[in-house]
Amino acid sequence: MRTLILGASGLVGGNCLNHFQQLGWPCLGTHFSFATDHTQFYNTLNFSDASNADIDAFKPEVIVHCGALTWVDYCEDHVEESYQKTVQSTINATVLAEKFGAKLVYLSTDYVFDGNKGYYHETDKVNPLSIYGKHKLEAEEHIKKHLSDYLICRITNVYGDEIRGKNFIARLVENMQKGDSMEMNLPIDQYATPVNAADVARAISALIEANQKGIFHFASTDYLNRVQLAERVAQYFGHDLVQINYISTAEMNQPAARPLNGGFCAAKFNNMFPHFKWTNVDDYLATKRKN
């Protein structure tokens, strides 16, 4: 399955990148604003920038659109540059996915959600509520109306291995290894079910070798909010080196509302899928305590 990988140097795909190697695959993962040593630049804004990977000459059978700009709060103060970087870029994925034939899955989000009722199936009705949550939702409509061989893949608070080690439980497991004494102000009230971003590669994969298409809710085993997380990890590496003070969404006064009760329900994958094992939390930081 020749794939090319959008946003390949990043936590989901550089995940994705890795599996769908280990599977056989030929692929391109291609990075815009941070190199890698297993990834080639594609501005995706701008087909014709001269430092291009040559994707025509890869001629992808698969999309996988991983690129967006995902600090809720900037995209808040800044709509044209999130635009840019979540809506524009992802027509643009999907003019290459017209012109190759191929199969487009993008990464969407909770955020498309008012976060009022949690657990979300892929009927429940949309609601954003930020410009991050808004654009998501612009760029799943508009892959929606003009391809018909997609997967939309909705996803959050995604965890795991990576090259920056930007996501939440990364960073607080590196912090906690080398015995940083840290203060941290977390909301009480925003629930969300964590994923390992390996096992979102290999739900993907699963879709993809069975030839599925649509609207897909990606969750493992755990519904937490911020503090139970940050708990659950300071559990594993040292609770006393911790202070954490618990507060209210309300209290953060952050830029960008969010959907308090997040989160999502996988039956519709799990019913489709029913030897897949997704790991959890308690898996990840297990390994992480072993290292």
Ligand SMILES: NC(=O)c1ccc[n+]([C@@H]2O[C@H](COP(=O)([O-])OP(=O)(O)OC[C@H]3O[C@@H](n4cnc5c(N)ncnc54)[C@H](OP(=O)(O)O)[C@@H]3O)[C@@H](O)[C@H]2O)c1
Contents of the next structure:
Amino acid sequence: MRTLILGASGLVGGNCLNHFQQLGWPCLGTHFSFATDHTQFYNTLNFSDASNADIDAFKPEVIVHCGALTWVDYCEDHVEESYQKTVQSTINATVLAEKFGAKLVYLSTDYVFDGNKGYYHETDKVNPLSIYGKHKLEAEEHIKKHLSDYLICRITNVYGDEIRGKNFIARLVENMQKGDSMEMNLPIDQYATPVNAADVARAISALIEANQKGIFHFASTDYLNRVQLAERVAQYFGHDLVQINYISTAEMNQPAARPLNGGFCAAKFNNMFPHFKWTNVDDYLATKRKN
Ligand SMILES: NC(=O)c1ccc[n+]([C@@H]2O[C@H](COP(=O)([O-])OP(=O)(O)OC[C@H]3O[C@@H](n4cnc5c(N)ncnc54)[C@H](OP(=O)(O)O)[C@@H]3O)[C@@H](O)[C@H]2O)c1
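The form predicted in complex with the ligand, contrasted with the form predicted on its own above:
First the chain shown before, then all remaining chains and molecules of the complex.
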């Protein structure tokens, strides 16, 4: 499966690149601002950028689009930039998918929901609260309108190994392993279903191999708020290093509203792939403790 991964210098894209290459798929992974040894430059916002990787020569059969502006609070105050990086980049990825007759895989989020219900199914009513959520939904709608062969994979609270180690759990693990003491204000009322990026990559490849189409929710069995997530890390690497102050989302006064009861039910995927094993945060932390 000749696969183009837009945004392979990031958390999800990097794990897709690793996993698909392990499967023996020819891959072209791209970066934008953060060059890596395994990626080539590609600007999804400018097809005629002279530095762009030669996608025409690669002829992808599948395009996995991981590029987006994911800094939720920043998006709230930078609406046009958010639109460009999340919606326009997806419009352009759709153009590429049409040009090559490729399947488009798009990564979306539980921020398309309002967080009143939690544990969302694919059929639940969307109602984004933030600019980020609205733009992710607008990108989904564009794909559904223009393509028939697509996968929209919704994920939340992604963690795991990545070159920059910038996700919440990876940063906590790194700081605690170094013995750095920390004090954090964390919301006690934002619940989600954390998922390992390596599992996201495996689930995407399973759907591609089965030639599935449509919207899928990915989740393991963890349903945790931010405090519980941080405490889980502290259980492995030492409570003495970290002081967690529990506060409410309202007290945090963040620019962007959050879906408080977020997270996904992956029953649709699980019924289709009954032998697929999702890993949990504990599995990940156990591997980190060994290293
Ligand atoms: N992480 C989560 O918890 C989470 C949750 C829900 C949904 N998602 C969705 O999953 C997707 C991947 O998220 P992630 O956490 O892996 O994000 P990430 O680590 O920030 O990676 C984003 C990737 O997009 C690339 N990119 C940005 N602007 C680009 C442009 N103009 N042209 C080409 N590439 C560009 C980045 O390249 P450079 O870094 O090289 O600039 C990077 O490789 C996003 O769509 C996000 O909305 C993530």
